[in-house]
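In the block that follows, a single chain appears as structure tokens, in the form predicted alone.
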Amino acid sequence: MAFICDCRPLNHTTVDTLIIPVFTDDASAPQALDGLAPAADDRIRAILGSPEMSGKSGQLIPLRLPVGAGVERVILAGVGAAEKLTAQTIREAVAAAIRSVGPSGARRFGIVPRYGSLAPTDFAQAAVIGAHLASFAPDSYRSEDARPIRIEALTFLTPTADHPRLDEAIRRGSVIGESINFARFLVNEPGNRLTPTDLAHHAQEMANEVGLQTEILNEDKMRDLGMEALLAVARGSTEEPRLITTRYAAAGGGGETIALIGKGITFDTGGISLKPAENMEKMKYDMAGGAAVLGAMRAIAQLKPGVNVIGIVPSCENMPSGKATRPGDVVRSMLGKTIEIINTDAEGRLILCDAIAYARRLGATCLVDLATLTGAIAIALGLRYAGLFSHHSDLAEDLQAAARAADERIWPMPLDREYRELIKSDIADIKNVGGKHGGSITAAWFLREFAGDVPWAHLDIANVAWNAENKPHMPKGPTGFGVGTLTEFVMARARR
């Protein structure tokens, strides 16, 4: 959803809610916040210090104004020691203080930039990228009870002189924010509403919005390019595969191609491996990382780096049916190098395999794939790092300085050779699993042998795509994990 983001004093706009940072050094210094919103300067003061808001990282507290006072209410947000702030903390204050109020009515927001050891530039994207993480709606299907959260303006009230260098980073913010939403969307809705022809048309609308060339090879175009592996994984199902490309194009051709890769399996029961019932509905995500990928694509067009990019999803359902492939059977990739499937349900790498493939034909120079690959990562690393996996040690850098910089966590997972014997396989050039030890390294060395000498890197994202709890900066529901990632790394490498 967009809205309107811009700088301007509080005497010049229309806000029906302040929000204010409170740093915890305002817990002894209530002054620093005088005159901010002078009709509640009294109530504010009163309650620095007190437990429900010392400034702790997390707090919020409303306070109602009266009629005439300019705005309908304030809310205090803690965001920590101001010189320890971070882009991350802002954003996740703004997100959650619009969520508390924005479902009662409040539509106007007004924010008091305190920039603490922030740059400023940091302080508004990360304001404006928490303002749309708190727009979107994971129960849009409700008929009932359903109260969203209608955003129709951010304000920055800031002198006018801090406006220049406000706007490119209002601007930026509202176009990762936005990329985002929408990749949250896609992987939000449900496998009867997204299948691989679904993925392939809002791919395909977003391009022709943001001006991306697009391609989308159907069954039999990957036929003919001999991507038996991602074929072995549709055959299942009724719904026809789809491999869809986006393409970014530098204004002067770019010193480079990078090719971002995401899995797209619109639905994933196992396949013949059949996954267990409990909690299968949640497998409309598996296709985060295709959904991710077309985030960051329509983010790349919008913000024009000098570097050329290329998206690419492949897409398709994992059914168990009579045409379905077994436990067993050997396909040949793209690449042409032979698989053993000796489990139906590790489908993603087969998936991936062919499409790493096609973006090396498609003449890549830089390889970076996302995935919900394995429930081993959450096992490895819980719920808050992505698994990072590369034989470039370069790559792997970029990735992580590009993951901070976007507020994201990946964590570097080692890939040593002896790995590799894992997944021989006794008929075939390689097997796609290779048993209960080390399931997440295992399949990154699966999808490494495709890539060649490409520098490449793997994130698997399983355990940070989907948010399995309410919080108060986001619902449960997709995260967009990697939209940002992806976008500052593309950015980075255009600047070099």
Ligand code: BES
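Heads up, when I say rigid core I mean the largest set of C-alphas that superpose within 1.5 Å between the two forms. Residue numbers count along the first chain shown, from 1. Predicted, not measured: the structure shown is a model, and the values here were computed from it. What changes on going to the form predicted together with the named molecule:
If you fit the rigid core between the two forms, you'll see the Cα of residue 470 move by less than 2 angstroms.
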Given for the second form:
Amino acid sequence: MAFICDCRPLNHTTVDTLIIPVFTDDASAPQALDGLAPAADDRIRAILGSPEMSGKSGQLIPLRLPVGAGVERVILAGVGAAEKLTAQTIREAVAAAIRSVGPSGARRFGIVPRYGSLAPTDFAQAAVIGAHLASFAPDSYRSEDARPIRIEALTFLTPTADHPRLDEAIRRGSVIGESINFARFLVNEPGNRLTPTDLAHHAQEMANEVGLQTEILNEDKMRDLGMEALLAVARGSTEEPRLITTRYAAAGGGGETIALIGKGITFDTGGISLKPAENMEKMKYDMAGGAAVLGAMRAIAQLKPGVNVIGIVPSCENMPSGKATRPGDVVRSMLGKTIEIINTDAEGRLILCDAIAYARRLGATCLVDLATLTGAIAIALGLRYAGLFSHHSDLAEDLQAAARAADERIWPMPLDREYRELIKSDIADIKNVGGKHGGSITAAWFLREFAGDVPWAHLDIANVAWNAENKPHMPKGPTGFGVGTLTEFVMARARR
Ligand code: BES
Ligand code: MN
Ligand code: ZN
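For comparison with the form predicted alone, please write out the form predicted together with the named molecule.
In what comes next, the whole complex appears, and the chain from above leads the way.
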């Protein structure tokens, strides 16, 4: 998976495919590249001056060059106006450019740095993340015709020696890009190949690689801790549940302890409140919050911020069976609150409430959970913005800033006390569903009850974790949403 990223002039490389970002206001070509034959340079310039190339973001013009040109092919990638260039545009342009030549044998990519309004380091980080995103293929189980995109190198074609060194930004981009792909890999695995036990193994392996401590609890341990809510979801399945904890300890202590908590339902049938068959296969992605947490922990372990972080992933399978939880059952959560389970398909909040209690037991001073929690979030926000819920405005603002930095979109949702009324139970402290209105908000309120006074925020990512349509920069499948935001959030907390 890993490939070499570096900075060098073109004539010191073996680049086969050159990516040139093109601005809309960019009639003239970038400065001539040493190592490119003059004829090739002229050809590129001719296209740049023509109406064919608008430079609009998303435009891609691939050119094959004759033997001896210096590179085999050039991709002119429109990136919009220079003064409005964003990291997202570069990330998507690089990913789309690499994907567009994917099966052609292109392996060694060069990119002409054209920063526009971006800092050179932001440009480099975004391009490296884009290259990593392009290298993920969701059809890994295809026996024939699988056309994985293999990247051996991405080189920033820096013209002179005094060009700013981009090494640190390149490294950060690689760490984040690889971690996003790690999350995408986990989310893409089908339910039969990624049980809670398997998820714990992958977490353990990742933790060993990057040097995180781990602790994996089985069913007996959960029972000892009083996690009846989590166990109520796990009961119906023959697969054992796991509570996966990974820990990053800051050198020198670090004051606060941030807990990142991710929903890890490896398959959600709905349980006795069974889901309809249509689209049920998608419910393998119900562990995307957990995958994002593990991806972020992987990045954090390598970026080494000065703050303690624990990543907690409660994981089980939500199945119907003769042993499964029934609608109407009442359980006592780890925190002591009793829960009437009205609908067994509202299982995410049941596993998360015990994970939140566990995070508090471990000394968390800040709680951020990520979950594919409700279908209703797509009704409220469509498919662009994840929902952000919090009872702590500073934390919500920090997460919004982190999401902006990571080029992920999150939008604040309300949590007024009126919504709490909707999850009052007739026989217990709380019930797990709140009726047909404001489904994402009542779900968030349920979680809030368990956070108590600890600063807490919740991201409902059910609408953004899975990309339903092929796009030039991203195939149908898992997006890795949340890895970037969580990583940026932790890095920024450590800096303040
Ligand atoms: N995992 C689902 C939410 C979901 C739906 C994720 C669609 C991704 C795409 C969650 O466990 C669930 O089933 N939620 C129910 C809640 C309801 C029973 C109150 C829902 O959204 O229908
Ligand atoms: Mn469900
Ligand atoms: Zn679910």
